[in-house]
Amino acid sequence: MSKILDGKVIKMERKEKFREAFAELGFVSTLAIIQIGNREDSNSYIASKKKFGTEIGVKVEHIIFPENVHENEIIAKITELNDDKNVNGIIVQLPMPVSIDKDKVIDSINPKKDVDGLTSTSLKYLYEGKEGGFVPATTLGILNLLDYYKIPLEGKKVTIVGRSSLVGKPTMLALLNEDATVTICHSKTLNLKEHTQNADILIVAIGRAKFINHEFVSSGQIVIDVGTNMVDGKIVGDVDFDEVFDIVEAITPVPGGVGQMTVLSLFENVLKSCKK
């Protein structure tokens, strides 16, 4: 039987010392969520990090523009952002309609609070494997959700199922400066079920539900599941769990694994942008 990679039970262990933390600055810290549009997963993930802010003393503010707004009004928002300094951090929840240019609004976004990690200034640290940048809050949460379980990463061959520049190529990039062995795989990729099945971890980002059945993995794998889609009313990975649960050793489950994961370490990169 496998052990489940339980990212709620970190979030929870590591609440109160969150709590602490942001209290010894001396100062309420705030997060600005820029939130473009209507859709039900945005107002899911945006809720979830809206509680957790709550939960340990950080000041969410929630700012919502219509679908049909101009790139222009949102960075001038943005920009007004940055010089705010008690604004500490700030995201644009993804996806944003394809009529706007997500690079150009990202890249508007201060780097010194860049806490999802996604302008081209952390994405170069994170190129490059220096210090000084965010790590994207996905990333970084399968980092310290592989650290928390004690699962090394040097030398070890990892396969990422997906390239988005969301998780993909960034959690690519930060594996590499961890010294694992870095195979990634997509749509195009030819005998799949041969990279997943050799892997050490396997961490699947495609967005389609129970892609990832017994057919692509082997025994002894830790399997790191990104994917959340709505099946029949209730949320499901990219991997079919009850498929390959007696299989691997270690799997994260859907919802409760990465999805948690992403919540803390968002708030660990506001942190460290507050101490900055």
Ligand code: NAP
The other form holds:
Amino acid sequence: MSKILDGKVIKMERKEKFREAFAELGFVSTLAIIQIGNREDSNSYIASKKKFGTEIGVKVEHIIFPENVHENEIIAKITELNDDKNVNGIIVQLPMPVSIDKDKVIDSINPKKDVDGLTSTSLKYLYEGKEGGFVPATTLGILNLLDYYKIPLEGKKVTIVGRSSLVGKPTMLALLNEDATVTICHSKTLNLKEHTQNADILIVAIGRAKFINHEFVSSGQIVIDVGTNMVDGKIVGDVDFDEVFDIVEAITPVPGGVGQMTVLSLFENVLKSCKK
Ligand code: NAP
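Now that we've seen the form predicted alone, could you pull up the form predicted together with the named molecule?
Next comes the full complex, this chain leading.
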């Protein structure tokens, strides 16, 4: 295993395979991305999805609503996309403005087109450990990355820091389904360092730049940094990469780690939707 768990390398390696798989379908598949507002981080995530989609022959339709849009308008658009047989996947870029009922909007997506795996139907499959739904793209990206580097999960102690519905919780369920022993931590966790140091695999998704320093890790660990924070115009993770690099066994870089895997796994879900 290499010390750096490189999502960019995996994405480049798999690009051609994806291009061929989408070409073999015999039709141009379409992913619809709905954006509400104009957040800088969302713009950059969407740009990389559009770029990768174009490279592998998937049409990406980008629909933008203003920040003050009423949720009924978004739901009406989603209903239209649900009924459009040329659209194979629909995602709503998160976070969305707090004034909008996120769950209502997400649950209006037809579960067959829910390639971000965030509808209650998809999440129920994950909860029950059953096939049939879509696994959320970031969670699937983490699983794919661990699988690529042949990092076993069965019986391993995994600590996840962060309990969001987008990353922490679905990742907890997916790892449990892979027979890992999972501890999930959050801002009210006492003795956080004990939990992080004790893990074989440490996954961090808190949105706090370089929060996890040398005091939180121990030797032999695999560290997966989901965090994406903009600091002085540069993207940095939740882990202080330079501080922990010499201590741990392997680590994902930011950028170039989980973010790349999220994009790749999103299109894996689009392909799955097309085949269905
Ligand atoms: P979120 O909804 O803000 O959740 C953050 C979580 O971290 C919460 O559970 C919070 O605890 C916990 N937390 C915050 N400060 C903490 C602390 N000091 N100690 C322990 N736990 C703490 O964030 P998110 O949507 O999960 O995103 C997390 C990060 O991942 C962000 O940087 C985001 O940009 C990034 N992200 C990256 C990708 C990717 O593809 N690379 C995808 C999605 C998100 P409480 O629940 O107690 O408040």
